[in-house]
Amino acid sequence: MREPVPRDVVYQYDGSLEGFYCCLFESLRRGELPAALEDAADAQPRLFAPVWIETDPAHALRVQRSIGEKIAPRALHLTETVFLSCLEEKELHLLHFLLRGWREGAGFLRRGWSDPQLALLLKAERHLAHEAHLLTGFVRFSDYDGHLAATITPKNFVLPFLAPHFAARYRGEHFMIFDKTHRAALIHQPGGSRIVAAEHIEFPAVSAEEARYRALWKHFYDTVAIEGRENPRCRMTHMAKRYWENMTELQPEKAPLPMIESGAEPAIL
């Protein structure tokens, strides 16, 4: 493989994984190592115009196959996971990682955390996996006329990792998880799930019954707390404050707990 020569050029692409693979293809074809790769949606004004890289599925597939076959399946998995992470300049880090992989082969992957370049990617992978794990417990659904919906604001693009968990858990339900940070939504209905772009979603007003269940859940959460053992610092350690805005039990009280008819038992108890 001819080693690309560093150039003072910026590649701009459509933000997709296929688009990123096409940036790699063009880097190798042109024999140049760009100074930066950027998603067109997040691009900053520059003095010189960036080079637009068109997404070609055939080129993307060639690169994807080459990573798995000429480096290692683990390299492909790490690449496609880190691409969904919030690592700063992830495209450039992945470009250098893959060029090294094609040059040295799979052997350098065994160095793991002892290798600074690998450690950076492994840390990003672990951060994404940890956030996805937390959100399997922190997602709070509301009922909108028989359809469940929730909003999340993660740092990483975790919807592909949440999909199997919630699809298995609510197999027969219609539900949606809206990722406000990345402007995308996981939509599930019996028989399948898909992730779609969603710039903004306006939820309808909640019904009186949904408002009552929200209040009951918050009341339950507040009631089971042991006042003498409250530890805000510990709570923030296990439940980062950035998740609180989407958690029902941590919202400010807007109305008194709705009355329950005598003898009736709330379905959640």
Second form
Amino acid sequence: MREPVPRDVVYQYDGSLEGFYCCLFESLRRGELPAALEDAADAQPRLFAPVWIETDPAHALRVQRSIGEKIAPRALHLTETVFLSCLEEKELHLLHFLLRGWREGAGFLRRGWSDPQLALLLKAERHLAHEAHLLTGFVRFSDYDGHLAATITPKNFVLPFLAPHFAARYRGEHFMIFDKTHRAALIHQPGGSRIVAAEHIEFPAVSAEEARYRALWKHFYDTVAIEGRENPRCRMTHMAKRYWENMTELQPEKAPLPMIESGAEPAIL
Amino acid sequence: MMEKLEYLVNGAKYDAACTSSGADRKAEPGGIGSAVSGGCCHSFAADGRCISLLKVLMTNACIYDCAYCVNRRSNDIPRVTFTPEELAELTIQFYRRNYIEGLFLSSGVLRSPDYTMERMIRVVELLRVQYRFQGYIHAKTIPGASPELVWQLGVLADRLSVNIEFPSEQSLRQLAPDKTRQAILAPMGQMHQWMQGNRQALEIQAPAHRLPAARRAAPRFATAGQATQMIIGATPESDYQILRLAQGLYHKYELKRVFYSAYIPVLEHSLLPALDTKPPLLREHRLYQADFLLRQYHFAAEELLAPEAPNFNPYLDPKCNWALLHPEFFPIDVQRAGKETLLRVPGIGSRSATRIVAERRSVKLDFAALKRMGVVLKRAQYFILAADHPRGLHLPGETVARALIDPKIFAFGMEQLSLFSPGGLGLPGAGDVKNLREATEEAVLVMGRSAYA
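Let's see the other form, the form predicted in complex with the partner chain, since the form predicted on its own is already up.
Every chain and every other molecule in the complex is listed next, the one we just looked at coming first.
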């Protein structure tokens, strides 16, 4: 493998995993190491125009195979997880990681957390896994005429990791989890689930029965705490405030959940 | 319904256990729910405790008159009871909305232990059979109920528990005159036997998961095991007695968990601490830390405490305390030491120990690498040899002790320190200590006096 030379260019791609793999493909083909890779959706104003990298599924597949076969299946797994994480400049970190993998082979993966470069990626992976784990508990559904719907605002793109958990748990239900941060929704119907892009989702009015269960739950929550043992710091450590906005029991009295958005009604509701 | 829920939650909330761990199950076709072995917290209450299960009493009516309990017969409060249908529906509706991981069902004793158990079984049966609910169910068995009913409940539930209530028979006799130690330990032993039966059944018909549910022959009993809880601080037992008791329960009955509940005075009683007594939260915290060392770190109760020093050091967590008392064990070479040895080092937990063992073949571990692996160097540095510190730090014990003072004690509030029995370490009282620095100096002085450093 020819070692790519650092160049002052910025690659811009469509934000997809395939698009990212195509950036890798171009970087290797041109023998240059870009200074940055950016998702076109959050492009920065720049003095020089970035280089647009077209997504070619065939190229993407070649890169993906090469990671799994020439480095290790674990390298592929780590790459695809970190790509969904909120790590700053994740594309560039992954580019350096993969170049090293192709250069050194699978062996360096065993260095794990003791290696600064690997530790950075492992940390991003763990941050994502942890957020997904917390959300398996913190997601709050509302019942709209038999269909369940929830909103989340995670830092990482966790929907693919939440999908198997909730699909198994509520296999017979129709449900949807709307990720407001990443404008996507997990939609499940008995028999299967999928993740779709969703700009806005408008939720119907809350029924009397739904309001009653919300009130019962909030009352349970308030009652179960033992007075004399209040410990706000401990609560915050386990359940950071950024999760509260979507949690029924932490809404101020009588205010409805801040779930109403403008836009088209999705098909499942 | 709102009022009923309030009374029945108020009656149940002093139970510490809320874990939903130990069961692993996928939803069946036509059913709802699943269980994950690690458990799952769905919320955290204002007191910082995890909310995983809908923790309620079936009824707060009770024929018993336990002195420490809000539901005792002689207490003048309104009595309410859930119908089995009401409670099953509430559980399902909460579960569908992902509020909870399942149900934690406890109860006052209505009419008789057997009658109460039958009603509890009805609730769990509705959930499991009618709703085909596969989520987590933890049920309390009622002391004195007949074994057949305990069996029936255990086949339906994931976890059963019977509260041991107090750390000694004498305290139990005084404060819960209607319950006997025998009535508590006998079902514990019986349940243990049945759970051992699961293991044999599993060996015979493995791989059970390949069979359709209906054909899985022998019913399995409470597969997530049993747990218990005791109230601490209401009675005079020492930490040493409590920890030895917990250790015995883990060994003898293979309990999954022992929970400790700092006593909160809810009733006036001549045998109990006064109503204005603060719950011993720091002591409870130390007990949980030590309990964790028993279960996960291969420590024995006798290593952590002794009849001569029967109570925990409030200033140090039990692991640091042990390390300071055993300088001969250290320093530990992180490049060579076995995992069990690494686990003895303050600042090294099970995750970092696993990483050390897995990665050290490829690298020489220095402080920076250890830090990235999750080792808390603030504590560990005094006890280890690493690539960049081949001879260790060799600091005077007093310096080490000062560095190891548990900063969390100050979050508990100064009055907590005074709740530790005097005489043991000769600790300063609440009024004597004003700030962190002063407290630290005081602690080092005290530890120096008791030949810690």
